[in-house]
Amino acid sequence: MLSACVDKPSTLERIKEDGVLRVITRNSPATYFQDRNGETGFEYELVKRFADDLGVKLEIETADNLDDLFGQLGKPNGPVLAAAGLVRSEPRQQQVRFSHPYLEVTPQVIYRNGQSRPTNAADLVGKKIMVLKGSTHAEQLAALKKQNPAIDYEESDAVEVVDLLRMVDEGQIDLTLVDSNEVAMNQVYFPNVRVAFDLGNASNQSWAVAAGTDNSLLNEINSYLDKVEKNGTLQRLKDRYYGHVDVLGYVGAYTFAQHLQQRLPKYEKHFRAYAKEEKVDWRLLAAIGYQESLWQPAVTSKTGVRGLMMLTQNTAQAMGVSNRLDAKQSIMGGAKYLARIKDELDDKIAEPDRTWFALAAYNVGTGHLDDARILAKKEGLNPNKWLDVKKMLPRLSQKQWYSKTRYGYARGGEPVHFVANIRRYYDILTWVTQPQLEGNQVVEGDLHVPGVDKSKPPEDNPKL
């Protein structure tokens, strides 16, 4: 029997002999999720690094909630290691073993904007609260609930924190707790959500592993933490994901008249060429060129799109592409991409629809507009009317929507947005160019924007 369990490979070795690393998280932006990039997130960029330096492959299974996560862990055949943004607490530390910290994190308690302010806990009595189910918000609730027993909240398991905070945004609930990380990284997404307190002091997250003596993958853990925080690449990646607001797209109409007269005609020829030879409009390569960069060749941006363009390292090397930088090669490249896209969108999908569900897919990329589509369908819309899918686009970002998709998560609210953008600097580009340059031909690749009076200026149409 003793030799028996001698023998009995620690749960380092097994990882190894299988070749693979089992990991749960959260379906969520601070987590893991997919976009045009491929899967992605902060918990998925640090816990791909672990894998790949420990020479096996990452295998990611996402948890329907909080109380679901910790149930897998460990499991025969199951997760080994929970990487979900968990912060550790004593009912937590009776169920887990807890890594080193990588990030400090603050609960915050978040109210809607023209509502009064909550600056306390008291202020928390009479109000609608949510938080996430089997969360340490919810730990802290409980607490605060038994000094002052008129606090009332629910706990769910059917939302996310992207949910909580567009439920405060939209007055559903009236307040929340989220964590200052989350909060950072999504509030530019919910104009009306704003912090109205700390709840408590600053704590850490870690990463989980299920309960026992075995301290074989803790140990390894741990190592890598110390490792990926004295050499910086801790930092990098909390940089990328918490450390900028992304505004692109809220430019006003100001600042994008001065960059018509003195960015645009450096690249006009290139929008013009590559746009002739792929059968788009230039005006509207332009605009994808003005919503990506600015019009700017040497932007990189925290996903790690680059280019006047914002292709990825992957469409950049399909499109033969081989300087993101070179603005020349962006503009051919984010031509030839956009064509592709639109020449493999079903056929049932007619002009002007078509551009608008084909900026969408180079957005947030053709899987999610494809769950878009089907969730469009099982409403009773038309699954190949923009006016329709783009009602359907947010869902993704709302778990009980995206649990039942395919891809699952996406920034579903960012396409309805950028494709708006787009749409509005076309029309300003429509109008500014085609009396000066056109007079009253008609050019070749002209697209037709319906409801836009092209003898008026932009603000005098109604806005798309």
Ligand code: BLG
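Return one more block: the form predicted together with the named molecule, after the form predicted on its own shown previously.
For this one, just the chain is written down, with no partner chains and no other molecules.
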């Protein structure tokens, strides 16, 4: 009988035959959520590229908690891969097989600013501590408790990491344990959250596949991860998602969190209103306002540029702003100006670059930006790509280059930082204001730090 000789297809063959890669993950800013352009998150982006490489569709499922995630992974006809910020650990290795590592993280004890700072494991005694159920942090605490039974902690399967951080921030619990990458990412939302100390050594995050002997998928994953490590894709993703603290610094990050709570709410309605009128994203406008003035309406630069959106005298006049120090007028002028310069850009510049070019022009003016584009063209670069033009802008402050341009000297480094910072703030604001569930309707989010509402059954939760 011929059919008896035909081998059962391998997992990888099955994925390719079905044309679908089914992945299970967690719903959190570090893994998978919904942003202004749809599905996103570090894990999502990494695994989406993998599915693209395989030439198959990606299907994401989210688990309610870690136990659920590992349970689903083992099921016949369940998801074949878990990409969920999972740390390799002994107990887990009996349940699943891990891929090559892609991210090194250190578990960190988190406390609230103003409380006494714990510095070692003995300081955990007498504190109200909560961690995710089934997490490696729970394993770590269990091990510590064996040595020091006075340590007490609670494991919860009803929360995500952002919830734990918020609970520390608001004083509902004293301490939690969170991986360094998640702290770096979330510090910008929680003004009172501080790192107490690293608990234990760095460990590695990996993807996981079900236990078994079929290595087809695991081998494919490993060569993919090796490839993105070598070609820089992995580093770019790390910078984008976990680089907030690297760029802003810890102080900058929690100061942003403070301003997000204390300052932005005063101006949010103006950002929304004028953004709508000018058909720009209000969070982009708010991000400009933060870069320009840290959301302070009364600032003046050395060069006499003033107000929340830092309008020059000329721009203010052209936009019909009579008082630059009036927040509402400043935002109106900034919105109008942004929309106008964006509209006037060369048609050949497509989104999202178009937005970054408009931001650069907001800061340095369209004349100098055009000079940089001409320089780019002369160098054989693409004058319509931000990645290329941003390399040329700093040349505008060097005589050998600016002397040959139409508009001459400009502090060309400034718009490069300006755009990079605004993109960072824009990303941060997008998570804070992602669609939320109200009643049974998903609505455009108001300003707050969302967690994942696990009190509701999954079908009631917004697909974040």
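Numbering follows the first chain given and starts at 1. The structure presented is a predicted model; accordingly, all values stated were derived computationally and were not measured. The term rigid core refers to the most C-alpha atoms you can superpose between the two forms while keeping them within 1.5 Å.
Comparing the forms between the two forms, the C-alpha position of Tyr407 differs by 2 angstroms or more, with the core used for superposition.
With the core held fixed between the two forms, Ile221 has its Cα displaced by under 2 Å.
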